[in-house]
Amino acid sequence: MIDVATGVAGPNEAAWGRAVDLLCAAKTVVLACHIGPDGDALGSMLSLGLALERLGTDVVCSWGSETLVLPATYAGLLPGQHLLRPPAEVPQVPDCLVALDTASLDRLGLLAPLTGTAKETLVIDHHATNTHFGTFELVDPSSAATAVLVAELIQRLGVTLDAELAVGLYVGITTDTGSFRFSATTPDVHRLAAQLLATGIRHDEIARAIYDTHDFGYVKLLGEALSRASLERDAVGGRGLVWTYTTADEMTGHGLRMDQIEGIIDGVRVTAQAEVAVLLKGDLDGTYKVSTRSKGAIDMSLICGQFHGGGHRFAAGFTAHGSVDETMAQLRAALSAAVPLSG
């Protein structure tokens, strides 16, 4: 399949066959996802890890931070957490490194050097901004989530999709489609979701854990962030911009971590008068983690790419090293010069 927006073709039969042969032949496999992992990265990685474990493969899962702290949303939800290891404990010369949901080498963090020591590096991803850093890849920008590709791979490996594997795959799909609201949600996505639900997983419990369960500190911080939200109707070529920010002191004062406050952007992006929504989240290192959303007219992956970030057309982010005012001035300029998408 060719993605109409990018002109990039997805994996063909030969690519799928090579991926299966590669993983079946590998005795040691390291699965790695991007730093600051989301539901698609974690769900894809752990489900594939469990599938490979069933095939008798020596497999570990990790991401490139010194200490692994699973986001609170997923800690009580995802099977396969026994496979997680910090970077210092993963095999340094594996037969295969599999990078999941990771568009560029730098997003592997401390695990990036493994691409130079692993015998093969397989990249499985759906970002249109993928830089093709592996020795082999299953990259499909038309795929709604990396979990969609992993589900196909698991079945091609001959492993039955049961409830244990389905949870992570469903988490990946529902998070990257915005609970099936985003335009990437195709009939095939719904068919795969139905196949996963048929294993007996509780989609209502998964949805509640991801979207409807927050610490009370989050509720307080959400109120503070929304109270200072700004609407700029003339920005983005007259399409409108809404934005707000949180500080590191507020985050820690409410007993929260960075992974617990991403959902604040959803409270901002509902603004009817704004095409683009922006949330700047102050971090402990003095930077701001910037989350952006578009309703369809602006490709936010291109905007955030100008600031060494990335993501998807309608949801992307980057790390800002300047102040809130400086960062917003730079974003306004980039958004003003953006070419609207045609469809």
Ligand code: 5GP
Given for the second form:
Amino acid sequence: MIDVATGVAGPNEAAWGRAVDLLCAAKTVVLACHIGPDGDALGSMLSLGLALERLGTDVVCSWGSETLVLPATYAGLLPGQHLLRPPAEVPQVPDCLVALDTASLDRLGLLAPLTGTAKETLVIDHHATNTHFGTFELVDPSSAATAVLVAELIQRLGVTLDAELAVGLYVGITTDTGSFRFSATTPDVHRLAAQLLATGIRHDEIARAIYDTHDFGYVKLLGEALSRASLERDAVGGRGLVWTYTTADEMTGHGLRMDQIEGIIDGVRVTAQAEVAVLLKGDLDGTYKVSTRSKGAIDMSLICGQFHGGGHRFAAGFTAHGSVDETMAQLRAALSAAVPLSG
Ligand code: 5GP
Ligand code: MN
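Please give the corresponding structure for the form predicted in complex with the named molecule, as opposed to the form predicted alone shown earlier.
Below: every chain and molecule of the assembly, starting with the one above.
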């Protein structure tokens, strides 16, 4: 049965109740987040994992890559890492699979087939492009982070939000709101953040680790990427486009992995003359992982959807198989045809 109880208002009481009943009844649970996991994916997953562990559930956490290498930032921060298992070691017929922060089946990578063998699949997500692939779901595109939904679920499960659980949730919220700057940062988000801080977590240490700590190789690569950034004032119907790229050789030359260069887009998107910012990151498999951002006039999830990607309205991405020039030519065309959002 597909239980789609979503909309602008988010999950209704019945959907929350069904999710709680499902998790309370499940003896074995696999939690999975999207491949190339970010702070919200990992923080949400590990916090829910710890909460279920306290309830006595047999729970493991994973994502669909052959080996799980936690981004260094999060490896030093997040409680619950003892729950992590590579896909080959997760139960194949769990009572419940919970997909967190995962907009579509392909983003589960190697764990996608588990949706066919798990007795139920609960999807907890806030992406506008969610494809509703579960049998149950808590999906709210207006939610600032998946961690916001998980915080509510944990409390509805009757588990106390203490410091151990609060770290992952705070990490998810701060990363997905760009440190409480993006438009989805509502009074309720601040109230939840206050509740998390009241558990005694060190938000200053979390912020320094996430935003203000980088390998020296990152500093050099950021410089190279910024020095060759292009500003196209006439693009995006005259609203302006700024873009740049990094290559796989540069990344490895500086001793970096993909998860360590996520922040480069933030250096590019500050450009005052550009509504849209684009960063193409060359990956080891020969593709480019494309990060896109807009300031509010262009729905980037629709643009990236045209390239088999997705995300949020103002922050979205896709994988490009062509060259930098080919990809930029296609993106320019899509952006010039985009209908600006009103209001
Ligand atoms: P980032 O540019 O930071 O990698 O990603 C921005 C947003 O777009 C995130 O919410 C991320 O999940 C989403 N996103 C990035 N790449 C892809 C992709 O290839 N497919 C989908 N569906 N979403 C993506
Ligand atoms: Mn998220």
